[in-house]
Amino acid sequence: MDRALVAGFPFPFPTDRYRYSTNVEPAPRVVSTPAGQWGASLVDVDGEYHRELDERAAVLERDPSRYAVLDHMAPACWDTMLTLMRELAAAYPDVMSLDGDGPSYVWTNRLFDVEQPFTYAQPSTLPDEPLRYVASQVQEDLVLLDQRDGDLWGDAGLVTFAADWSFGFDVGMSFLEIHGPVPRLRETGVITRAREFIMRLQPGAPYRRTNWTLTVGRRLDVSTERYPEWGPDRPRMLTVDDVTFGREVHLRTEVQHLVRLEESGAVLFLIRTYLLPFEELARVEPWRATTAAVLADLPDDIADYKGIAGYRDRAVDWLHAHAP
């Protein structure tokens, strides 16, 4: 694997207890680790970028229902592609660059090889929809949330990445109804005060949180649609050896954005996801203790919503089994 790949992990787990919180801290921020550091953007590049892009764009060939804009969304996505250049140009000015100052501009990323002249909001002078052109260009999933009526929903987006659930089904829904599966939200509040702390964000006062699970797998398209794909790896993980099962298995972090939007006034959520195999990950001995701590101690009802209740026992015998 590549070095910088780990040098980069957001490893998700300050303490060796894991409990669901609102978690959140103002972005970006440097975040400093036993392997390296992340955190210093609100998009990140890495060496995986021409790889997960032409991922995205074949999800997105086989499955359409991973984009939806509500029509009532079109001047958010304009905002987004916008805001989401000027921070890849800003993040990486030696291949990326937004020239202009409207409604005329050039987007260039030297990645692709492109140079775009565009006018804002004029739909005919990009070659794609707005939010599906800039989501060629970023590897983070994008939702938006138009905040109306006292609540938020989620009424665009173009998420290929999903973990065990579905933007198609989810579009159009409140935000408590799109986390209503989330074992203990609601009863412990948390879920209300995400909203209502969401609901309160400022335009230029981004803030940041991270999730996990684990993954069978290099999948980063691990959606309920592709269930039938991806469900069977997990008992598999009971059958093979010790070699494989390190191999396979991969802590999957989420490192998700909140960006409140100046113009439009919608809610950017950003997901970027990363995946680090346990052989990778026992190589740093702090990742490894505290991952086996996390799991060992992680309450029935949330291993089972993460999907990882039948393997849970055997991850932790493996990560205590691999201690120097």
Second form
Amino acid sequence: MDRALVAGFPFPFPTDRYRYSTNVEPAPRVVSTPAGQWGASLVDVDGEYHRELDERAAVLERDPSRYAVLDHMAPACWDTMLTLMRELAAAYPDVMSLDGDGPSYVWTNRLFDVEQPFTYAQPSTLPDEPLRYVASQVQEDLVLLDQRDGDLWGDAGLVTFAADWSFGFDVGMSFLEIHGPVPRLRETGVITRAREFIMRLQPGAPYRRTNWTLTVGRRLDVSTERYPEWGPDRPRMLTVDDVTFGREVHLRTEVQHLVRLEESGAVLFLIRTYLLPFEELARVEPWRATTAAVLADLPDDIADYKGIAGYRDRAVDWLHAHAP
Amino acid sequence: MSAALDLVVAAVDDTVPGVRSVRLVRPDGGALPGFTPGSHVVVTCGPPGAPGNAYSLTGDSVAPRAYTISVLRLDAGRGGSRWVHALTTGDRVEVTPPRSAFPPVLAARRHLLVAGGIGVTPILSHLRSAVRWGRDVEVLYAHRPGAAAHLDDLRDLAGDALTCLTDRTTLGDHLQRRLADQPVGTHLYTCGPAGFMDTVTLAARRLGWPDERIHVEHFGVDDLDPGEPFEAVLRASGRTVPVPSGTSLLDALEGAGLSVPNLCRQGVCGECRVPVAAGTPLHRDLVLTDAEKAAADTLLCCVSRAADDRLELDL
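In place of the form predicted on its own, output the structure of the form predicted together with its partner chain.
What follows is the whole complex; the chain from before opens it.
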């Protein structure tokens, strides 16, 4: 595996114990880890850029329901495109730029040999709809939340790398409906607090959080739609040998940014997915030890929701067996 | 929190009697943060530390090169409008980044914008956005004869969708008629003097408009107010830390050299909880339960303050 991917891996556990919390913090901010660092920008371009964007295009091709925009969200989609282009240009000035000061711009992306002039809010000036266009330039999945009636609504998005959920199923739902299946969130007040927090987000003050699960195989698209393809991999992890287990089982971190868009007032929710196989994880001792402790302590309902209940014990044993 | 913006007066316009429009730019002419239609900035009306007044932004909201505000001179006011009316080109002005507290509802079928007098400022911003995105919009503008700010802007943008009303009787009749004749799904937005907005919202409610579709501009009430100054006494050292209005207790404690665990600084993550030994907290967070708040033995120092002039902390 590319060493830069290990160095940039956002290890999600600050302590040996994991529970759901409103674990939000101002972004961006660089975090140093035993292997390197992450978190310098809202959008992250790494060595998987071309591979992941090819995969996104292929997923969309087979299943167009991964992209949906309710009619009233058109302004938020333009807003998203402009915001992300500015972020990319600021983070990667050597290869990306956004020139012009509105309404006419030129987007340049040397990683794709793209030089795209466009006029803000004029669909005919772009080769694709703005949200789908910008999703072809960033590795992040995109969900747009509209705020109205004192609530948040998932009214637009493009999600090709969902971890066991379905954007096409959730589109148009309220924030609480979207999170309905997650255990403990309602009882502990975590989710209503998160909603209140998001509704008070201000432009120019983005926040982030991390989330995590385990994924078998280096598979970004573990959406509900493709469960028949990846679901059987989980029980299979009980029968494979140790070397295969370490190669196949990945710690999956999502770095999620929350950005209040300037013009539309919608909230942009960015989900960037990172996968690190256990065999690499085990080479960074603090990561191995913490992951073993977190998995051993994880309550059954959370383990079950994350889909890891069946092989969690094996994962803990494997991590213990790979202590230095 | 985003830092204040130091801007320069690029132009003033006194064409409309009693109303001054001010165009503010960055000293280097660079782009300013965009904003949601209906947003305001808080202008520091005087030297740094002087009280601020909230004024709606009237110009283009996407990649703006300037912020424009229009201020009615109120001789009996706190002095903010008189200060603005004394500005000249080249003066430096400190403003907060734009805050949105009166946004258009994107999902609305139609937008009925009702402005009274200088309350036209956020309505103009809504109208610009409605035209940009092709939204169905209607504007009612009540003003004294010959004293209409931004009339040309409204006419250019709204065309036939604008109705101006200059006497009370016509206003009442027309308002009644237009409120009674909107398709289901229309949202109403009103800004103007408090009495004017009361008239508009009362008329709408009587005609059966649900509250969720009536939007009133209350300048900046969604922000946490800066709060009263108080003193925090630290039990462990006996030190007294002054907490001025506009400074959070967390900021004051950090300024005094204390390290307090914290994350969101907005009263939602619960990290910066500190124990209270004496005094009454003024809770403003979203974390503590009602029972915890009533117990008064802990507070979240990023947003919460003292109800009186003194609070003792077990720190």
